[in-house]
Amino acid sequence: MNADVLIIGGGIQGCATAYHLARAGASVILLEKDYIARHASGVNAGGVRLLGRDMAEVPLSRAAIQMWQELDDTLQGDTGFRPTGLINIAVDQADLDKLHARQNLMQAAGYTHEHIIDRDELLARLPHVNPACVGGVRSDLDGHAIPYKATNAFRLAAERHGARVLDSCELHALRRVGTRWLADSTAGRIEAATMVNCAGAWADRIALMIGDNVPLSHAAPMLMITARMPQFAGPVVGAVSRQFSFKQFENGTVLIGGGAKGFADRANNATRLDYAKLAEAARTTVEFFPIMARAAINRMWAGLEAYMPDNLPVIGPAVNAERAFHAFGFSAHGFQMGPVVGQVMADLVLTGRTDFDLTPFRIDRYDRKVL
């Protein structure tokens, strides 16, 4: 099998990249080990959010956001994508003063997303919500959407336009010959003049393959949902010192997330659950919202999820190989912008540049400098 691109890893930067190539023409390859979504970009908690993130994300996650406006219209599919808007709650004055320091050097950069409010306009918003909690931060154009359709619907325009993804089809070599990448897998032989890795949880090994080591690591975010509950909460809610998320469906369930992290088994392909941590999540989100002390607990689950040290992506080109670019560490905050980091990897393969500053997310940005 030949092809312009081969891209490893079936999440929703793996299927936004190739989206993005096989509509400017390029042909595509996508291997995915597993199945579409079948880790972080199909488990995770399916925020869109611009709200919170740090400053080196900020362009890439104001551009996504607009793009999600229109993507069910632009993909010709349905993300589950609702624009409900996004509160972190803040649970007294330190928190306050936290997020004016920030407001400061977010006004100071020229973004003005994100809005203060007291606890008066915390009620009016989220009338279930602890009283003693003194205020938060709000969003509008933020919101959530559902994993899955999400990057199925990536994978599934991408085939539209010509890409060829192979589920099931795990990578055993990679090598660069010449100017052409040379692919053993489960499904035979590709070549491709150009490699690109999202293979997330995985992707460390995938960049050791071609020279470029990183120090990524894994963990196993978990997840739980409940039965209906009457509506009572619109927006997505998140806290600003506290480990707290949660999102209620239009159905009336409500998905609980948060960051508690269960046993990660890479090796294995498997996760199993810390229930000790999600007895606590669920303590948390009855201490914030007390209606939910009557929830009835439906499902848990976890998913694998690669994080860097810093909790910022790697996003652009390989420095030890040519024709190789990477896009992988999310550290649990990628799914909003696979959309644009799609359209980057693209410009990337296809022009070689991009109109964003990719500098605070290189690979090789923990590597010795030699003086």
Ligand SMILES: Cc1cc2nc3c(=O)[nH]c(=O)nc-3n(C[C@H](O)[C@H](O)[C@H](O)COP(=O)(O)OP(=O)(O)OC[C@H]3O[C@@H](n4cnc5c(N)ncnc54)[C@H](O)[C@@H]3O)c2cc1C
The other form holds:
Amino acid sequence: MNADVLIIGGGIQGCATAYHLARAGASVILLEKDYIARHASGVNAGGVRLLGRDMAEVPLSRAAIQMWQELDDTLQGDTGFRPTGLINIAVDQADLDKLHARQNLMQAAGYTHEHIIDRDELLARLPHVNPACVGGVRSDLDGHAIPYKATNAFRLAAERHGARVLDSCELHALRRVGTRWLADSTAGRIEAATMVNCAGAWADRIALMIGDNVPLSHAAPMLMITARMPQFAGPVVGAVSRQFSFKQFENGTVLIGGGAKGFADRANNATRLDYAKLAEAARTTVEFFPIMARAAINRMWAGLEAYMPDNLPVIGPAVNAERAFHAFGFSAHGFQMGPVVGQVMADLVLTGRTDFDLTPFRIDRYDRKVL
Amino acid sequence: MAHDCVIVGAGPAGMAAALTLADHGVRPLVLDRAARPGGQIYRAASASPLPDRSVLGADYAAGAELITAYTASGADHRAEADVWHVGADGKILFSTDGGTCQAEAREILLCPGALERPMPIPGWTLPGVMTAGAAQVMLKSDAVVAEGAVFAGSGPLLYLIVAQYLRLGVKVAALVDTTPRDNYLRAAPLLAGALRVPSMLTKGLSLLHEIRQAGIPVFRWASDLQVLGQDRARGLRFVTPKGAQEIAADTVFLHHGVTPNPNMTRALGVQHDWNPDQLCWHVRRDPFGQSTLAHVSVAGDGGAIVGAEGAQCEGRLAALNMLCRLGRIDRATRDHLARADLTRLKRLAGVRRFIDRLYRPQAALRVPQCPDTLVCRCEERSLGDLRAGFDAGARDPNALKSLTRCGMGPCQGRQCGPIVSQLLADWRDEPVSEVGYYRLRSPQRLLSLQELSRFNRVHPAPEEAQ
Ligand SMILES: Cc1cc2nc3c(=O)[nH]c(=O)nc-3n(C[C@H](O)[C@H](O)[C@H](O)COP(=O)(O)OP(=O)(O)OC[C@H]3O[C@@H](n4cnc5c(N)ncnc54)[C@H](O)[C@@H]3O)c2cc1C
Ligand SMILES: Cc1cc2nc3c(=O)[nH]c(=O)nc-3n(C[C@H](O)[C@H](O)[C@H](O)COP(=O)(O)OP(=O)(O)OC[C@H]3O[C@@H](n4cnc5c(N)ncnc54)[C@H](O)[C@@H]3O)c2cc1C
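Given the form predicted alone above, I would also like to look at the protein as it appears in the form predicted in complex with the named molecule.
Every chain and every other molecule in the complex is listed next, the one we just looked at coming first.
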């Protein structure tokens, strides 16, 4: 099999990259070892969050949030995106101080999408919040989507533009011969001029195949979802300084996240849950939203996610190989960035450049210059 | 709480295992969500609300003896202890008195029993439609019956509950038997094997005889079942070789066999294999019931359908093996003590093969035939919804679940799981074994957030002095 571009990984980054490339006319093969969106991209919390992003990520994330607003139309699909807004709760003065300090930074950079709110506004927007909370910060463009649907929508759109998506197909080995990448996969030999590594929690292994070392780690953030409850919260809810996050979907179910981690067993494609930590998350949830004491947990799960030491992704060209690019290490907030990352990767592959400053995301930013 | 052995489920399998363990000085912790030990077959056998429990049959009465022996065995039985997580690390979380407790075990024996195979005919989710097993649970636990009900399906349990109803003088509108005519031919060659345990066959035959004697309408070779009614069941329509039939009834009981309850063993991650004879997943085990996780054994209908007697044999065998693993008996002793049960199981397997072949459910009753028939009751997903999901690229049960929400509801896929795997196998034109099953997780059922929020890691108690 032959293609212009070979993409490794059928998560949202791989599928969005395939979509943007195929739409621009490139011939694309995407390999996914399991099935599309089997891992982080299909099981994440669906948070489409611009609020509180690291300053380095804000430009990409802002572009992405604009793309999300029209994504269903763009892809002619159903991503489940709902622009409900997002509120991060401040529990004390220290939290508010933090928010104001950030506000100054944001203003200096010309960003205006984060709005600090006082206690009255917080209570008006979230009537069920614990009244001891002192305020918060909101962003109105944010919201949530259905992870599997969104990723699959990119995949289907990519396929409509001619991309070949192979699932149950693992990349085993990859090497550069002359001007071609030769890949050994479950489906046999594949040749391509360009390679894009979107292999999520496995991306360091793909990077290694082409000579790029990267301090990637992986972990298994956990989620739990309740049975249906009466509607009590419109916006996605987070906290300024606590491990706490939830959103209520239209069907009444409440998804509780917050970042507590289970056990990641990458070699076996599996995760295990840490119930003591989930219990802690349950406590925090009830503390912030006493109404949640009545909730019944329906399911609990975890997904394998790739982390960089600075919690920023790797996005950009390989440093030790020609015609190879990376997009991975999204550190538990890459779902929101998917649409723009696909665009950036397509631009890099097709034109060698992008409108965004990718310096903070270089793969070699941790290379030691001295022993 | 650190234990040598924790048993989940106090049905015939769990109770028999506990007795064997107790004989050798190991006092297991036994967790069961029911109010009393007994499991499905002996539900409430020690405290029947019925004035005369003999209507339930001699087997049921025999259960009382097993329960008495079990109760006297010294096993640490916890009633109303609902297990919601069993971990590969040997930790078990269960709800009791509104709180979650954690137990820890060197050896774990899972005896969660069976579930009834869903029969997704049009209208199967209407109020008034229940499983025959539910009829039996109501009868055994609460002495409640439904007058004038239709019973439809096939298999020994269906005939048993009909007979129990008739003995109580409850009016039964009809028995609609869906056992296909071909099954008799196919099962015939296995009859010799079944005759090695003649008592089982006579029991079955006498049930059918009893039903015929009672003079209720019995329709054989029925197919194309459909529950009548808009907002609740009003009757059953079906086709027999004599033509289309309709029977009015406010209650329709459906049943066509049982399959192992997969949720606990699936969430635990032990290996399962598709069994084409029983049309269900079996837990992969050695002859002593040891699963692919050495410290976890599975006995009874929760591993493969073996029936109440087989469940007891398996319970005892698993107990012997765990005793050996705990160093209480040596291998030679284990093997010696195991002989009788291994032999008996082999004989029972002959009967089981015959029953499985004879009452093999119709393919057309195992998966829905109409696009608007619901597959997932919790999330209200129909055959048509699933087909659309499949056409949108979701070829794996988990992908289909992510896309359509089928199987995401509180029953944790217990109802729709087998249907979805079969549908995907049909659509992909591959065996069910290739398609696989939902990736399940704990909790096994809805868990209150309040309860979870109160849970604290319980540190194991210091080892008891040996
Ligand atoms: C529980 C959880 C909650 C989260 N919540 C949010 C949230 O609310 N908002 C947000 O923005 N982000 C969230 N995230 C993060 C987000 O899900 C991820 O950052 C994002 O999905 C990463 O996408 P990806 O395509 O890089 O990786 P993945 O989705 O992991 O895709 C990588 C794919 O590559 C495949 N692959 C690997 N190796 C090979 C190989 N050799 N051959 C073929 N295929 C291979 C894998 O099977 C995998 O499917 C969450 C993550 C988790 C786990
Ligand atoms: C509804 C129904 C009715 C049946 N009636 C009969 C009958 O009348 N006659 C007959 O011969 N066979 C009957 N069977 C078949 C029956 O499965 C076997 O005959 C026999 O009871 C199997 O024994 P077992 O020990 O394997 O499982 P069971 O007897 O089913 O025992 C399993 C036990 O595990 C407990 N349990 C399961 N999950 C959990 C959990 N998460 N936490 C705590 N406890 C748990 C249950 O409460 C139950 O007590 C019935 C099956 C079903 C499904």
